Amino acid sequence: MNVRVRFAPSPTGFLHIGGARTALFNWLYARHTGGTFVLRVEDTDVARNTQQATDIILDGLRWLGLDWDEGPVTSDPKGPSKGDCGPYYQSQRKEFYARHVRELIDKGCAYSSEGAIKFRMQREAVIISDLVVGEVRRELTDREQVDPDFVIVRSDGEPVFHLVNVLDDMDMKITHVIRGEDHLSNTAKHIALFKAFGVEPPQYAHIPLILNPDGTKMSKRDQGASLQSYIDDGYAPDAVINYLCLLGWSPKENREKLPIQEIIQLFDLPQVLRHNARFDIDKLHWLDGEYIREMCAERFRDLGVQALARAGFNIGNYSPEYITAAMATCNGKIKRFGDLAAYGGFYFTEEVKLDSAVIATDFTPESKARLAVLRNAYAQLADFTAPLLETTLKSVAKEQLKIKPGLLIHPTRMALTGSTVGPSLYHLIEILGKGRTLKRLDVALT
C-alpha cells in the first residue's frame, strides 16, 4: 500500500500544540513508510477563517521542518522544502463538493430540509476499527434515535466539515487518517458518508489528547497551548519536535532524546500510546538545553540570527563574518535562544543604553578616569586581538593605575555591553573591533 496521510487544519487562530503534534505524527508516518504527506487547509468557514491564521499555521509547520509533498503549484518563496507545492484549500474546491452533493441527492442519500441539505444517516450501529483505540462500536444516542440525519450543506450554501472532510480524503486517496481522539465521535458519520459514495473508508488512528499538568484538557486559552509561544520564546525547533514525539508515543528502552532521523525509523502507529499525555514544561526545558548545548556552530548561528531578528535586531547591517564570530562567543552559554538578546544583543546595536542608576554606580569620576587611561591604551594598539587586549588591560591596571584588574574589567564590560554578564570580555572586544570599542568607551566617558 502506498501510504497517504494528511494534516487538515482550520485557520481560525493560532496553531495549537495538539495540532502541531497531529501534523508531526502524520509526517512521521509518511516518512517512516515512504508515503506521502498532504497538507490541506479546511477554510470553508468564511466567517472565522483568516489569511493571517493560515500564514501562522504554514510558518509554524516550516519552523518545525514538516515539509509537505504535494499540492497546487505556488510561487510562495517560503514554500516547503520539497518543491513549489502549496497546500490544498477547500475554499477553492466548492464545485467539486457541489457535484458530489447532487450525487448523494440523486441516490436518495441526502435531501433538502429547511433550506439546508441533510445526509440520511444509517440507523444501525457503526463499527470503527481504530489502529490506536481498537474496535469501537458507535451506537446512536437517544437524540439521534429520533433523528440521526445530519446537515452536510448549511442553509447559506456552505458545505460543513463532515462532508468536505470525507470528499477530500476520498479524492486525495488518503489511506490513513491520524487525528486527535476528540474527533472519534465524528468518525461514524464519516464512515457512513464513505459508504454512501461506495468508497472504502481509510484506516483511522485516533491519537491521545494532550493534557495540562493538572490533568485537564489543554485548551486554546491555556499557557503553552500555542506553538507560536515556543517560537517567540526561542526554543530550538529540534527540541520541540523531539518533545512532541514523546506526547503519546514512546520509543523502546525509555529513551527521550533522539535525533529526528532515528525517530522516523522507529515511529509506527502500534507504538502510539492509548492513554492521554500530560504536558511537562520542565522536560521540554531540559530537552531544549540539551539540544542547544550539543548544537553545531552553524546551526547555533542560524537559529541565533532568527531569534535576534524576532527580537527586533537588524542583523542585515552586519557582515556574515562578524555575525559568525559573535555567535561563536555565545554558543554553549545560553539555554534558550530567547535569552540570546540579553546575552549577546549588544553585538548588533550601535548604541549601548545605560540607565541612570548604572551611570551613578559604575561611572563615578574615579571610575571614568581609570577608563580613560584604558581607552587611550587601546587606541594605541595596532593589533586588536584578545590576548593583547587582555595583557594591555592588566598592564594598565597594575602599572599605571595600581589597582586590581577587576576594578577596570567591570566598567569596561558595562560600557561595551550594558550588562554585567556576557561573553568573554577580551574576545567580545576583539569582535566589536577597535572603532566600535573606542566609540562606546567615549560614550561612557561622557
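Between two forms, the rigid core is the largest collection of C-alphas that superpose within 1.5 Å. Numbering follows the first chain given and starts at 1. Just so you know, these numbers come straight off a predicted model, no measurement behind them. First, how it differs from the form predicted in complex with the RNA.
For the rearrangement between these two forms, modelled as two rigid parts, a different rigid part is recorded for each of A277 and G304. Two rigid parts make up the chain, and between these two forms the smaller of them rotates against the larger by 24 degrees on C-alpha superposition.
Alright, leaving the form predicted alone aside, put up the form predicted in complex with the RNA.
We keep it simple here and write out only the one chain, dropping partners and molecules.
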C-alpha cells in the first residue's frame, strides 16, 4: 500500500510547537514508508486566515526541513500547487463540499435544522482502531445521548471542520491520519462520516500531546508554544527536530542525539508512546549545544552572522577575515545562537560597555596600575599574536608585578570584552588587534 499522510494546519498566525511535532511525525512516517506527505491548509475561517498567517506555517515547516510532496507552493490559495489532489486550500474547495453535503442529504444522513445542516450520528458506540492507542470503544457522552447529531454546515453556509476534514482526507486518499490525541474523541464522528459516504476510514494514529513544564495544556499564549520563539532564540533546526522526536518516541539503546536519516529508519507508529510529554527547554538547550558544537566553521559562522544581525550588530562594517576569525573563537562555546551577541558581541562594537558596579570591583586603583603595565608592554609588541600575547602577559604578571596571572587576566578580559565570560583571552586579543586592544585598555584606565 502506498502510504499517504497529511499535515492539515489552520493558519492562525503561528505554528504551535505541538503542531510542528505532528507535522514531523507525519513526515517521518511518510519518509520511513516511502509514502507521500501532503500539506493541506484548512483556511475555512476566512476572517481569521490571511496569507501572512499561511506564510508562517509554510516558512516554519521549511525552516524545520519538513518538505511536502503535495500541497501549496505559495501562501496564495489560488496560487500554484504540486500534486494531483488539489486544490490544497480548503477555501478553494467549496463546490466539492457542497456536492457531498447534498449527497448526504439525499441519502437521508443529514438534514436541515434552524438554518444549519446536521449529520445524523449513530447512537451506538464507535470502535476506533488506533495504531498508537489501540482499540478504543467510544460511547456517547450524556449530552450526546440527548442529541448525538452534529452540525456539518453552519447557518451561514460554511462547512465545519469535521466535515471538510473527512471529505478532504477521503478525496486526497489519505491512508493514515496521524494527529494529536485531542482528536481521539472526535474520531467517532469522523468514522461515522466516512461510513455515510461509503468509504473505508483511514488508519488512525493519535499521538500524545506536548504539555507545559508544569503539566498543563500548552496553549497559544504559553511561553515556548510558538515555533517562532525557537527560531528567534537561535536554535538550530536539526536540534529542534531531534528534540521533538524524543517527545513521545524513543530510539532506544540509550540514544539521544541521532541524525535524521537514522530517525527516519527507526521511526514507526506502534512505538509511539501513549502518554503526554512535558516540554523540557533545558534538554533542548543541551541538545542544541551538541549540534552547534559539531557544526563546521562555515555553518557556524553563517548562522552566527545571522544571529548577530538580528541582534542589531553592524557586522557589515567588518572584514570577512575578521568575522571568520572572531566566529571561530566562539565556535563550540555557546549553546544557542541567541546567546552569541552576549558572548562575542564585543568583537563587533567599538565601545565596550562597563557598568559602574564592575568598574568599582574590577578596576580598583591597584588593578588599574597593573593594567597600565600590561598596556605598555603590549604597546611595544610588534607581533600581536596569541602565543606572544600570552607569554607577555604572564611575564608581566610574574616578573614585573609579582602576582598570579589570574589577577591580571580577569581585569584585562573585562576591559576588552565587558564580560567575565568569553572566548580564549589571547586569541581574542589577537583578533581584536593592537589598535582596539590598546584603545579599550585606555578607556578602562581612565
